[in-house]
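This document opens with one chain alone, in structure tokens, the form predicted alone.
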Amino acid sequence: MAKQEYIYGVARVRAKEMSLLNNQAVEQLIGAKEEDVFSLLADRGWERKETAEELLSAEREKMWKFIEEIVDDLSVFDVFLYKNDFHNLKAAIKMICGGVKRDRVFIDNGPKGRISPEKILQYCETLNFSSLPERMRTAAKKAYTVYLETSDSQLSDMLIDKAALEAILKAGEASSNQVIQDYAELLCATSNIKTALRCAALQKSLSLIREVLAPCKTLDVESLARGAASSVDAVYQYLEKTMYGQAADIARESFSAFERWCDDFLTEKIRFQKYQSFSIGPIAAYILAKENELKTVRVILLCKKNQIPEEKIRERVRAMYV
């Protein structure tokens, strides 16, 4: 996109930002009954759907159609969609090796032209891993073999998760945009922390932990791995020496609070894009803000369905971009 096109796209995004949920709107959703949440969202322009998944899927599809209208080359945003491809890879391997049913296991949202879940399943079924995108080939073969030979679906998933982070980091490093660079690095770092905490809680071996952590700039993954092989407290002690020190205090409260902190941390990092006009950054920030909004609505609806008290819902919802 040329600078003039950025100005047009950013102007469109500025108008769209006005329809994003703010903290006041989120509070209104938290205080509503489950069925009223759908009505409140419809009043804000969301489609009327029967289920949460249908609602979120329709809103995400609408967002990507809007991005297609204002950006000529959608490939610059592929980094935001890699996690969906790798999720579909995990689902395909579970279907083939673990007998998991197909119903609702795939994510099929995003711009046209990307690899479809059906293609991923087809290539895995025929062991034609070389036809997958290069970023997925090695991980697909390794994860498939691990699941088939050991029935360890958890390790299979973690190997694919690591490959996803490596692909996202590579795309982030190749981008000239700060938002995409920050997104890739922060996603990788916070995902590594989550993996380390899970491994520590399950008392996984150092060799396994090293195998599933993805190297990044803001963490020393060897120190993180050694901490995780020792104890959960050792992970916290290492984090206190890094820029993620606050994460240690939050994680001590609860894992769900830590997951919320990770999303809020990224939201705060991209907030300055509201004041930019001559780059693709504000458009990238809008995509991330919308995904954050969708995640928040998902949390609220899930909590409502399970009759979780309002004060507990507030502990889980994310800070809004606007």
Second form
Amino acid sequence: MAKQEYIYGVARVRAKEMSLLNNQAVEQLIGAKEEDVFSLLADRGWERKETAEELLSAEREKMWKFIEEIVDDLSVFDVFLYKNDFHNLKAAIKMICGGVKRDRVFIDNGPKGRISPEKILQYCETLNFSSLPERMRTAAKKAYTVYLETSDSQLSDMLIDKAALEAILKAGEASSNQVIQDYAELLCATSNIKTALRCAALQKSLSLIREVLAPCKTLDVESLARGAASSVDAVYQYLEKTMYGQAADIARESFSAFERWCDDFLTEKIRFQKYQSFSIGPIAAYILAKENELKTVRVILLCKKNQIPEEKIRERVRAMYV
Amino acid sequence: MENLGIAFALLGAAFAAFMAGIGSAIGVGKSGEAAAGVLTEEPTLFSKVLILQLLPGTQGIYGLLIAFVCMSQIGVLGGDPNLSLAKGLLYFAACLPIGAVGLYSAISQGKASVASIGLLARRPDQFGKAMIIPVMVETYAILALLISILAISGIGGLAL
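Since we've got the form predicted alone here, give me the form predicted in complex with the partner chain too.
Every component of the complex follows; first up is the chain already shown.
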């Protein structure tokens, strides 16, 4: 079968990329006052909103509407959409087992998942886990049982996170596109690193760490789990032997610096998509670039709200795609 | 059997128009998709994008030209349509370059045009460079056209 081409979609993305924030625009936002950040963004075509959350949510919704226009079948972007399903599953289990209120716990606007939050909630409430998509069934049942038996919401979340990573990795492997494959692998590896560091800091047991790490190609999760069961330094020592060696040095400085490194690493990997014209790659790269932009704007707005000096904000913003 | 000469010659003319036409249709179609994509976001680029979209269309015109000249030479459009088998085969061979090269060059030029339309979307001021890149592919269609014309013109004078 002939490989599908996305000429129309890529051409629209090419034109749309011009409205993404570049490094100079980010520098301008950093130098502006909090209220002026909203005006500057409005000048670049962002909607006028009162709060940062409303602004980012509206922009994300706009981005996904655009993607729906240019791609007939959104299943090619399962790697980006699955995390919303699993987020909604975590929220549903917390609502049922922990009595958390429904207000704003679900992601049901903009980047919709592959199954509606209402259905997830309904299946969990009725303990009808078998009606959930296959990728969610086992994790939902396990997380629900763990939450009820131990009241450990963190462990319940970790189990769902692992299932999410496994589903994303599987969707990435099923894709023929390099960007989607790289994204799935990188997301899985960096999430494993974050989980391992968190478990090491909380001195969790080896059996539990094994339970929550998702196997991926670029990390040996058994070695990572053994390191995490030993100490934070042991995790760093293991990472130094992998392709994430640079990340280990950065994670030693601070966790937020490590998160920034993960985003910058991905941006660097997708940069060559600017020169592709036919595959789904440039569209996937646009989604990632837009998410990166939203993260950067969130960081700037949060820092502005907390009156953090410009120099500190500069350390936290991500490298831009354009 | 005595009519095989004209049959081969006409087959050659049809091949030239058919193959080059298919190539151009694919090329213009691909670049048209890219053009529509860019114009959805940037309607002001219409005139520049239209030129890039039309570049792969020339091979179809070359194929038509060769088919027309060939048909006129063999007497299909008027005159004496009696041709020897050898001459018929020669006309067929003369039409092959523009047919085959027209097909492949139009598709390749279409791809180059798509890339150039993407370039134009990002840098509208670089229209000149964006146009030169797909135009390079045209060279090979022109060379094939030249060979087909020279061959068709030469066959008429041969005593076969």
